[in-house]
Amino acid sequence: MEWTGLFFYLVSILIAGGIYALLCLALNIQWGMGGLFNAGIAGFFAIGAYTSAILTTGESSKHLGGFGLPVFAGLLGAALLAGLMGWAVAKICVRLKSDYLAMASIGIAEILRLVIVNESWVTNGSLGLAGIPRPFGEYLAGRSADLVFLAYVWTIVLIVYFVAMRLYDSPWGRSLRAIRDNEASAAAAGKNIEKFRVQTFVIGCAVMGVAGGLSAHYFRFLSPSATDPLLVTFLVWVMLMAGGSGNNRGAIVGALGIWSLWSMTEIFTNRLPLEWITRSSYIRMLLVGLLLQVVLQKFRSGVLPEKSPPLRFRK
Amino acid sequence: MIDFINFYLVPALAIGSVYALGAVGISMIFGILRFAHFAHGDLMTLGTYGVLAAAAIFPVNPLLLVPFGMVLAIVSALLVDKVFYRPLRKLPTIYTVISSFGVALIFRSLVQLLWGSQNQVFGSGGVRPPLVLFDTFRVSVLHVQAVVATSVIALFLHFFLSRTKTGRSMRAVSDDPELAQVAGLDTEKVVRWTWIIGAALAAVAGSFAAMDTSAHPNLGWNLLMPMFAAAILGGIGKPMGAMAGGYIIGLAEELSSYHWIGDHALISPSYKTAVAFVIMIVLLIVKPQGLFKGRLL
């Protein structure tokens, strides 16, 4: 029994964890290889979770709804939408300084909220939509189900993981951090900078909004706290800074990493008196804002450095 | 009409203070130290809380206690500034930025774990009379009071900055960094005012925020769109245009829920953040430059 808890314990570990590197590594695409500023991650994840959920739960009164699409169809959907905010975030921003792009996605993520919040016949709501369903979640159920989400999520980590690193690579990636660093040159080059980095960020933010569609469908709820900046965007941009950006694997070694730390926090400061656990949490917080300080003055290139593909030469 | 003036005008002022006080911080910091200041409506909430310690020591009126949270608030910034900023100011600014948001982090859950996370008001918490004026106009002496004070600092704000030695340089080393250092400035030092200056009026801005409803650890964080939004429009390194830019955004922000056309209000009052947002988007589309000239970085 004491085992069988422990697997589940980290079965859910690693469920919130593959959702995490999906960010982390979308977080990856637009800071580590094109060196842009993304601090409304929360906004796009918030869309993404918005969108597959209203796509995939049945009829409801309380809300939009009743489409009852596969649980695929809505992560396209969350995809998409949350693509094209990015698209029209981008296009405002990218020709100014990274500043600019961060005050405005973080606008973005925090004009979201309001909407989420006032616009009940939408999303219903402070009180949240339920029922949201999870893939084949009508042939399993109980902690086989968790399973089964498991490899589901993890099969979009590694697609998405192949994807990057093939973009990595490409001659679309050596452009990109080619003007990552050196905008003048790249320019000089012949690139047309402000299109890399509109793509960029597009592809970027469409892989944010899966994420939060498959955090929708894990969690099976969602109210507009699931899309709290601090444990979408802060916690986020921990994890690829410890973990390496530039580096794929170390994005997704960052978001373990850093989850399971968070996690485990948990069961240590739950231990705690009961006026010590509010409190807990605001400790917490208080690390991670300092472990970010360390790792920028520190270990600015995180556990797994980036490091360019070696050149290959055609014979 | 009076309705106009007593329910929207007064204190669409009021909150355009706020926003011009802390947009002025924002924009001499992006302008002399070229990082957008995350954390400002943080260490906002930080000065906020120090006049409140204060108030629950001394009973006298909180406005009087605004110098502890100023202090505060300083201190925070210079340490902020030399343990966390210093060390990154070589890289890229954007590093600095990042580091900035984790220390908006380190600022509102410090304030959490000090003085916990629920609403907490000025005084008794009972409602001041409001001033009326020729038995028509009734507007809260609070408000009276922001704008007063607001524009006594933006005297006093002027003639520091073309004045005296120190402002001067702050405007030189704004204008053209490198140029004022070949000059023989003291960069460093105008990096210490820009922060004494920045904090100062952010501690002020924040107590009448918080007097005017109520101190919470969020408080700053959610003014810091509409900051930047007025820094923006004022144009950056700009401080006088950086207050226009306040009242702009708080007059855009109240009287959009007015209701001009019709019985209803124009725009619902729960979107009145967004209405900051929508303005600096437009500038950065059409003008981000700011009215004023600022400097486009």
Given for the second form:
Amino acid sequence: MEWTGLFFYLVSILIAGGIYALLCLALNIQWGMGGLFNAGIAGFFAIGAYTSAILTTGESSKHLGGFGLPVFAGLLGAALLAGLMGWAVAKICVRLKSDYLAMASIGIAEILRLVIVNESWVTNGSLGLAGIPRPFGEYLAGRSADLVFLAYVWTIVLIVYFVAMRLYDSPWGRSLRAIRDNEASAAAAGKNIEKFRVQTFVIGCAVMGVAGGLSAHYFRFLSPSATDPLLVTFLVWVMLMAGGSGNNRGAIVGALGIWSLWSMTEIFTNRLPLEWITRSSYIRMLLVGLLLQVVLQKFRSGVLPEKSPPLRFRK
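In place of the form predicted together with the partner chain, the structure of the form predicted alone is requested.
A single chain, with no partners or molecules, comes next.
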């Protein structure tokens, strides 16, 4: 029984790690490839989560819903709406430099979170949405449903990973990295800077929306606390920096490594004296920050840094 509990604890870590891997891959497309500093990940994550939840739940007098669509359709809707919102934000903010873009994206993400809390006729406000279905939920129950959901999440992660790799090696990806490294030279070569950046921002936001939808279906309950910037925005940036910005494999490795550390520190902090348990989240952030400092001191570009094109193609 003890080994069974440990196995399914590992399954839960891998499911959440897969969702974070999607967020890291999305951020790697925006920042690692395009140099766009998106500090509003939580906003697009929330859009995807609530869109998929509303599209797939049954009718309720407490919130918008009643569509009862399949989970795949809900995730598709999450990607489309998050991508559309990303397009609107990009058209306004993409011309800004990285630090100003970060401030603008944080502000927009907080506006979206406030809309979620206050528009209770759509989202049920702070009370949240319940009864969110899982894939094949009508055929499965209990721990077998967790195993199927694990396969579902990592299938999507692999699809996004291979798409991201194709984008990286494509002419589009090479042009994007040229804009990231030297915008003036890319513009002199005839590249449409704004067009490439808008496309990059939209693709990343769409993947963030899918990650949000998967999170809603995993927990089967969704409230504004699930889109906390500490857990969604800050932690994802730590994962990407530790794994290796510009490297899709590094994004996945960083997500799994940091999330495993974050989950295991919960076991440690729960054993602290009672007066310290209330501060456990801050202690965990301290431990993650210290780990990031150690990693970046030894691996300045992350555990798996981006390889230059000549080295990659020679290999």
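All values derive from a computational prediction rather than experimental measurement. Residue numbers count along the first chain shown, from 1. By rigid core we mean the largest C-alpha set that fits within 1.5 Å across both forms.
**Message:** After superposing the rigid core, is the C-alpha displacement of L14 2 Å or more between the two forms?
**Reply:** No.
**Asked** Would you say L261 moves its Cα by 2 Å or more between the two forms, aligning on the core?
**Response** It does not, since the L261 C-alpha is displaced less than 2 Å between the two forms after the core fit.
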